[in-house]
Amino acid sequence: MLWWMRLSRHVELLIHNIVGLGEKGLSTEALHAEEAKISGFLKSFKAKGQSFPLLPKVKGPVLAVKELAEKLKGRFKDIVILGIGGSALGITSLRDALKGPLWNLDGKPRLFVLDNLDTVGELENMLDLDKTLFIVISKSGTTPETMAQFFYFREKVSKERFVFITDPKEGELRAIGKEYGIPMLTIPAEVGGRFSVLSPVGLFPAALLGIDIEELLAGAEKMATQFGETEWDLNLPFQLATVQYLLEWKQGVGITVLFPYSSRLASFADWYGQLLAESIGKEGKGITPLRGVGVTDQHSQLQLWTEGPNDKLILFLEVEKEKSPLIPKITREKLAYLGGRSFHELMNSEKKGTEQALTEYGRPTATIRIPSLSARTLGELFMFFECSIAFLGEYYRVNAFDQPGVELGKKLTKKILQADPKGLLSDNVA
């Protein structure tokens, strides 16, 4: 096996294009020299008390999720998630990856994620409220967007239409749940929102959709085991973090484009965008996330990536095999090469062509490859990226698990609203 391609059961990370760039890339020696940091980084991470790598091994929350999901399955036409940020992006990516981005057109139950404020009324008009389950997700119970939505719908449906996912002991949402006898699942105290997709935050909606959450966790556990390895060749998350950090430090490559060649993984790239930005963007440091979707963004962004500033790592996410219709035989000479191939084969061929073009332009690229898209491989991908962020935080010497800039915005929003209790500054005349 080539040194740059470490294969777990499902995930490969290929970084040979970065090494192949020579002076514009990274050398084998520079990458392997970083191995000595793994033990210290792991020790520092453990001292922070974060437990997201342990989620696959904790059975109690999984049993609670399965028990409640079994009671509620089949009772509702629609499920609506009231949550934002880490309480929304992971759930969206679970639905899209494993059920498809078009699921809500004909899926049962439909799952809507109400992660903004300006579509509340629009979504309400689409729902039969008597056949809708609202899952309210907020660890603190004070997230203004989520709680405003909860109180809005509380006036319209009975308490039997709600499930809360919140802090195990404290917070406004837990207090409300106790007062009204609303079923509650817990977010572990030592797991932050953007790292919570493999907790009941993601597992409960997934179970309601019929997704195999045991398989999700099995894949995640496999990657969590790699996270604890102290050898370069055995630690995939450390390899990615090292590549990102050294490219930024040595070559000024401060943007990572996660570029899945799969429409089902487009919202996964959005999930990763929050994970990277909110975890590492601190104290004047950080890597800026961008999302691309293949093949669409070959025709909208690729020109910039090839001939614009050389400040981007293009991180392809490739699904090796996928069921796909065949293109019929084409007799026209200039287009005959398309005939008899599947659309997926065409997509992955375009990925390879794009990768080669970027390399010819001297642009760093890497590929994360999975053999197929399943609950197990998705769980592995979630844990892979979360663990890579833990290492990036150590590289940049920032706390990857807080978000002071976000909290300041929340405080100022509250101050603005409290200063205008009668809504005199609002243009709302409803």
Given for the second form:
Amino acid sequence: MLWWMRLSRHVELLIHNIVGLGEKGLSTEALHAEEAKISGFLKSFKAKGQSFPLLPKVKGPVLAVKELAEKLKGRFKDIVILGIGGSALGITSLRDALKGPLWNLDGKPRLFVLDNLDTVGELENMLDLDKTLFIVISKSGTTPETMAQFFYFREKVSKERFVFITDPKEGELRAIGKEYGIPMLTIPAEVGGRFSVLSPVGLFPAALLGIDIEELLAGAEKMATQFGETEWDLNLPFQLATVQYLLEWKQGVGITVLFPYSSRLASFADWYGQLLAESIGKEGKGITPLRGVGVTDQHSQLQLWTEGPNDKLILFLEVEKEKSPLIPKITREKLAYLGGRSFHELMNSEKKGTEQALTEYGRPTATIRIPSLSARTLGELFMFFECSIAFLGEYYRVNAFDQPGVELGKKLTKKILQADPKGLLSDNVA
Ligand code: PA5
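Can I get the form predicted in complex with ligand PA5 as well, since the one above is the form predicted on its own?
Below, the chain from earlier opens the complete complex, with every other chain and molecule after it.
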């Protein structure tokens, strides 16, 4: 068969290795029996009032993003995102997936995501502040890390170099934006931080990088349609959630390793890590996310995954086709098998070898395969994982859309700082 006839044109989920596995496997019958739950889960999800699956259909925010991006495009050498968690991880993964992880070495514009607190000064030294756009992103508009960074740069940069992305009504950031007359984009009230990458949170920085946001949304919309299907075969997000839930609940496989064979998708795995951890880790329940990168982690983590505790689902993420240089013909007999192949071919062959090794050791694996990495397939992937999390929330009967544990940490930090207003107990050497 010709390669282009074999290529699928959308995201696929291959779970045959789990079905055929034996002790830690799942039977086709057990998996399909879950189909009866889809309708009830969808109803219960709908009642929660979360609207992230509708984002691809809502045209207003996309127009606002395009209009502002058009106005600002080309005017800045660098873009700095001030945001954390759901207001940061999706943007990093968009940049890396579609522009490459080396983009900031030479990209125009470069895009930095300043989520942590200890690189503020270092990054500042690398920027020409007069040629930098700061995009401050916070759904709540009160997150201390983000707000502290905003006030820091506000002292040094005129208000014309800021854009805010925040809740339509609530929060300090909205109030400050109004006061200063700073351009603002909106995160819909019923879209939570870690589900917001397909709102202006991800779309605006993406548009400034020249990423085709219509394509991103078209891919996402296709997957959102699958999310509403009540048949097992048609609903990929439900299939993934079912596999994860049954493996954890029945077989004690409580860790999901997202293992992209692509450096471009490494930070996507971080985005997913937050989504899974913060959404499902509640009331003593949850699945622990781990991130691997193929082929690199074959030489770092794989030994543990093959012969260590059998408690991990290895979820490969495979890009079927990618442009990549050719390895020259090699005449040395022992290495000749490498010659004439592309690096991508070598990568995917190593993925197959690793997969077979894991299966031989009785370790559950599945593969998410995309035909190629593009705005469209990335949009599909974002929506695929978000929808699978919605189903997991229903399986575990937890609210996948709050984060009480995180909120408590925030509250206590505030208390600590308020109890020591002069910073007498700190070791400030600034
Ligand atoms: O998913 C979430 O809700 C969190 O990870 C938030 O995105 C993170 O805490 C930042 O919050 P905010 O966007 O309100 O600044």
